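Here's a solo chain for you in C-alpha cells, the form predicted alone.
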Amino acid sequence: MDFSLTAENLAYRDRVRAIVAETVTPDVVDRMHTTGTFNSPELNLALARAGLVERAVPGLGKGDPIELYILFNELEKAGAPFDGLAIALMIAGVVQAVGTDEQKQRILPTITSGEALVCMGYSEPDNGSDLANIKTRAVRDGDEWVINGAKMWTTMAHEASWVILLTRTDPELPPRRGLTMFILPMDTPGITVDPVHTMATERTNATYYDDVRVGDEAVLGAVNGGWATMMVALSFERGVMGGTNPGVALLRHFADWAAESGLVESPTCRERLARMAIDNHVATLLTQRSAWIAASGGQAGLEGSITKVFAVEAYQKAARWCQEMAGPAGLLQFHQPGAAAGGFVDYDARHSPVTTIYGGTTEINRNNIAERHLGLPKAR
C-alpha cells in the first residue's frame, strides 16, 4: 500500500484547507452548536465555487475516492460543521451508482452546487438500526406510490431539499428483499418535521410521511431492490467520508488549555495526550487504508468497519480522559465561564457516544468484522 498522496492530492488539500481557514469562523463553529445544525452554507458553497465538491462524488468526481477522504479528513480535523455536505456527497453517489440518466441530470446539479442538502430516512421509531422490519409502506396507484410512515433520527431534514427514503412495497416477499428506496423534493406534500434534540448538541428529527404522492421518477434503483441501493450508501459512508479522526479536534483543544491551565505538568497528562495522538495516526491509517482499497478498485466496506470501530472507540476512551483530568470544569458547557478548553471537553464527552451509531452501530460492524474478516459463525 502506498499512502503517499500526488502533487494534484497536495493542492486539493491546500484548497480545501484554504477555504476552511477562510469560511470556519469561531461564530460559524458557535453557530453549529447553538443551533444543533451541523452545517455550514458558506462552506458548502465556497467549496462548490472552487470546484472541489463535484471532484469528490463517489462514482463521478474525478478526485474520488482520495480527495473524497482528504476532504472530509480535513474538514474533520478543523472541527468544521460538515455533516450537511457529508450526507448530500454520500447520496450524490448512490444517484451516480444506481440513479437514472434523468435523476442524475435533475439531482446531481443541486448538490454538486452546493445548494442543495439531502436527509436519509431509514431509522424508524420502533425498529432503529434494524431496517429489515421497517414499517413505512409506500403502495401503487396508478402511476403513482402513496407513501406513509414514520423516519426517526432524519438528520439534516429541517434544511434538506432531497430526503432518500426506505419503504416497505411488497410485505409478501423476505424483509429485506421487499423494500424500494425513493428519492424525492422534501416539499412534497404531506411531509412534516419535528426536531429532536440530542445531547450532544446536535438537531435531528422525526419526519412523518402522509399519503404522500410520488412517480416512479422517484423510485431510486430498483423496485424491491432497496436494500442494495442502501449497502451501495453505506459502503460510501463508512470508513472513508468523516467519522474516523474526531480525536485530532478534541487533542488540539484539550492540548491547548492544558498548557494555559498548567495541567500539562502532569505525568499523567502527558502521557494520555501522547496516547490520544497514536491513537489518532492508527485511525488516520486505517482510513487511508480504505482509500486506498477503493482507489484500486476494490469494495472497502470490511475495512471501513474496521475503521470506525476502532475510531469511535478511541475517541470515546479519549473524551473519558479528557473529561477525568479536567475535573469539574470538564462538565461546563458553551458559554460557561471556566469551561475546560471553552466547553469543548463536554461536548465531545457528550458527542463520542453518538458516533457509534453513525454509518452501523458498532454491534453491527462488530458482526460484519467476525463473520467477513474472522470467519466466525453469524450472530444473527
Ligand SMILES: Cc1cc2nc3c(=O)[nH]c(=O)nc-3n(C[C@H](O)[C@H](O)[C@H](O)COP(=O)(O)OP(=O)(O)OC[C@H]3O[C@@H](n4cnc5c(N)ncnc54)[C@H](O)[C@@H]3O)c2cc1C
Given for the second form:
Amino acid sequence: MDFSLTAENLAYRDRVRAIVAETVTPDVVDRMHTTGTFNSPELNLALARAGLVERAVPGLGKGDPIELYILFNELEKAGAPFDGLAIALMIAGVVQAVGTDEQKQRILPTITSGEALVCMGYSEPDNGSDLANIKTRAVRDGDEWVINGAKMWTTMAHEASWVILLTRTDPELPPRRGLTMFILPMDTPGITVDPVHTMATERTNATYYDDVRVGDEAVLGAVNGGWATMMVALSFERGVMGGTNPGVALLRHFADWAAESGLVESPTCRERLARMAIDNHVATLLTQRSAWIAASGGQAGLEGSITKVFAVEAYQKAARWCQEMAGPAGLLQFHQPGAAAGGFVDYDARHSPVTTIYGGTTEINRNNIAERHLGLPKAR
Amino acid sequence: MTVELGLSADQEAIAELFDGFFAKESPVSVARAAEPLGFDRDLWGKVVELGAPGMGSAESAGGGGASLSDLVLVAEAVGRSIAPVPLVDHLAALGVLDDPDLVAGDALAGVAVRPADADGVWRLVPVGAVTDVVVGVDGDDLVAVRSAPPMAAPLNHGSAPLADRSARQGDRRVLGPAAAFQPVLDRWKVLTAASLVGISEAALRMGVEYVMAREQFGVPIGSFQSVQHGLADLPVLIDGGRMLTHKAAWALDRAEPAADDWRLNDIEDGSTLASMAFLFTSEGAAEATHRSLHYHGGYGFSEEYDIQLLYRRARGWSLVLGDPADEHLQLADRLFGPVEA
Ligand SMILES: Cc1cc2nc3c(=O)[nH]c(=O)nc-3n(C[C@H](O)[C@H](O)[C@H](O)COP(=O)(O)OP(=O)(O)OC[C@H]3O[C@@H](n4cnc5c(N)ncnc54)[C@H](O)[C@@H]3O)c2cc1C
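We have the form predicted alone; now please give the form predicted in complex with the ligand.
Starting with the chain above, the whole complex follows.
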C-alpha cells in the first residue's frame, strides 16, 4: 500500500486549503450557524473559478479521482459550510452517470460553475428508511408528467436551483420497480418550500408538489428505473463527499480550548484527546479507502456503510466526552461569554445526534453490512 | 492514480502463502494442544522450513529482505490461526539482531517490551519462556542477552510463554543507547497490531459460522437483527484497524522522517501510527472476540468451544505492554506535546 499523495495531489490540496483560508472566515462560519444554511456562495464560486470543482465531479472530472476526496476532506476538516456544494456535486455525478446528453449540457455547467445548488427529494413524511415505498406520484398526461406529493427533509431546497425527485410512476409494479427519478428546476410552478428548524443550527425543509408539470427532459435515468438512479446517488452519498470526518474540527476546537483553560493537563482529558485523534485518523483512512475504490472504478457502497457507521459513532462519543469534560461551560452556546471552545462544544453535542440518522441510519447501514458483507439472512 | 490501498501482487502471494500454511499446519486444535505454554516446537520447525524467521532480515545477513509492510501480512496470518509460535516477537526483535542462527530460525528471539527493573530483570517478557535471545532496555542501554530459556511460564490469561528474563546474566551485548529501542518497539506494536487484526477476523468468522448453524425459535440465531448488528460492528473495527496498521508499516518502511499535524489530521510519523494501530486493534480485538463469544451463548463460555481461546489471547497479546491508558497518555504527549511537570 502507498498512502502518499502525489506532488499534484498535494498542490491541489494546497490550493483548496488556500481558498478555504481566504473565504471561510469566522463571519462565514457564524453566518452558517445563524442562518442554518450550510452553504457558502463565496466558497463555491472561489473553488469553481479556480477550476477545482469541475475536475472533481465523479465521472466527469479530468482530475485525479482522489481529488474529490481531498476537496471534501479539507472542507470538512476546516469546519467549512460545504453541504450545499456536496449535494450539488453528488447530483452532478448522478447526472453524469445516468443523464442524457441534453441533460448534461443543460444542467452540469450550472453546477460546475459553482452557482446552482441542488436539493434531494427522497424522504417523505411517512417514508425515510423505507424509501422504496414512497408515495409522491408522477402521472403521465400527454407529453407531460404531473407530479403530486410531499417530501420531508429537503435540505437546501430554499436555496437550490434544481431538485432531484423520487416519485412513483407505476403503483402496480413491486415497490422498487415502479419508481422514477426526476430532476427539475425549483422554480417550476406548483413547488412550495416550508422551513424545518432543527435542534442544532441546521435548517432543512418540507417541500410540496402540487400539479407540478414537467416534460420527459426532466426524467433522470429510465422511467420506472428510479431505484437504480437512487443507488448511484446513495453510493456517492455514503462515499467520500464529507460526513465521515466531523471529529477533526471538534478535536481542534476542543484541544485549543483545553490548552487555554488548563484542562489539557488532566490525564483523563489527555487520554480522550488521544482516543479522538486515533478515531479521526481511522475515519480518514476508511474514507480514503472508499475514494481509492471509486477511483479504481469500483462502487464503495459497502465500504461507505462501514466508514459511516464508524465515523459518526466515534464523533458522537467524542462530542459527549468533550461536553462532559468542559462542565457547565460546555452547555453555553455560540456568542455566550465563557462558552467552551467558543460554543462548539455545545454545538457538536447538539449536532452529532443527526449523524447516525441522515444519509442512511446506522441501523440501515448495519443491515447492509450484515447482509452483504457477512452473508447473514434477511433480518427478522 | 496515486494513493494505492490494495496489496501488490507480491503481497497477495505472501498473504496467500502464509494463510494457507497456517490454515494447514496450525488449525486452532494446534494452539489448544500447545496450552498452557503456548509454544509448539514442531510448528516452529515448519515455520523455519518456510524461511519465515529471517524473512524481514537484510539479504546480506542471509534474510529475505522483506519490508515491514510485508511482515504485517505474516503477522495477520499468525493471528488468524492463533499459531503457538513466537513469530511476531521474533520478527520484531530481528529489526536489530542479525545473528545467523536467529535469521535461520535455529534460535529464537523476543522483545522485552518494558525496561528492566532495578534488579536488571525484565518482568513477564511476552515470549520470554521460549526464546534464546531477548532484546530490550536496561538502564541507559539497549541490550541483547542470550541465555537458556526456562521453557515454562506462569499460568496466564492468554496461555502465552511469558517469563521473567535477566537483562544482565548471560551473553550480554550492548547494541546502543536506550533510545535505539524505539524502532524495535514500533515494529513490535505494528506486528502485534496485525496479529490482533487477524484474531479479530477469526473471531468474526467463527461468530458468523456459529450464528448461521445454531437455531433457536425455529430459525438460525443469525437472522435476529440484534445479533446481526452486534456482528456488523466488527468489520468496522477490523477494517479500520487493518488500514491503520498498514499505514503504520508504510510509514516505518519509508526512511524519510515525517511530522504529524493533528490539527489537520495529517498523521505520518511511524511511531505515532504504530502507537495508534496498537491501541486501536487492542480494543478492537477485545471487542470482536467478546462479541463473538457472547453470540455463542453458554457454549462460548465452555472450554470445549474455540472462541474462548481467541478471547483470552486477544487480551493476553496486547496487555503485556501495560495499561493502555499509559500508552494513550504517551500518544497524547507525542501529538499535543508533553504537559509541564
Ligand atoms: C437534518 C436532516 C437533513 C436531511 N436531509 C435530507 C435530504 O436532503 N434529502 C432527503 O431525501 N432526506 C434527508 N433527510 C432524511 C433522512 O435521510 C432520514 O431522516 C433518514 O433516512 C431516516 O428516515 P426517518 O427520519 O423517516 O426515520 P425512520 O425511517 O422512521 O427510522 C426511525 C428509526 O427506526 C430505525 N429503523 C428504520 N428501519 C429499520 C430497519 N429496517 N431495521 C432497524 N431499524 C430501523 C431507524 O434506524 C431509526 O433509528 C434529512 C434528515 C435530517 C434529520
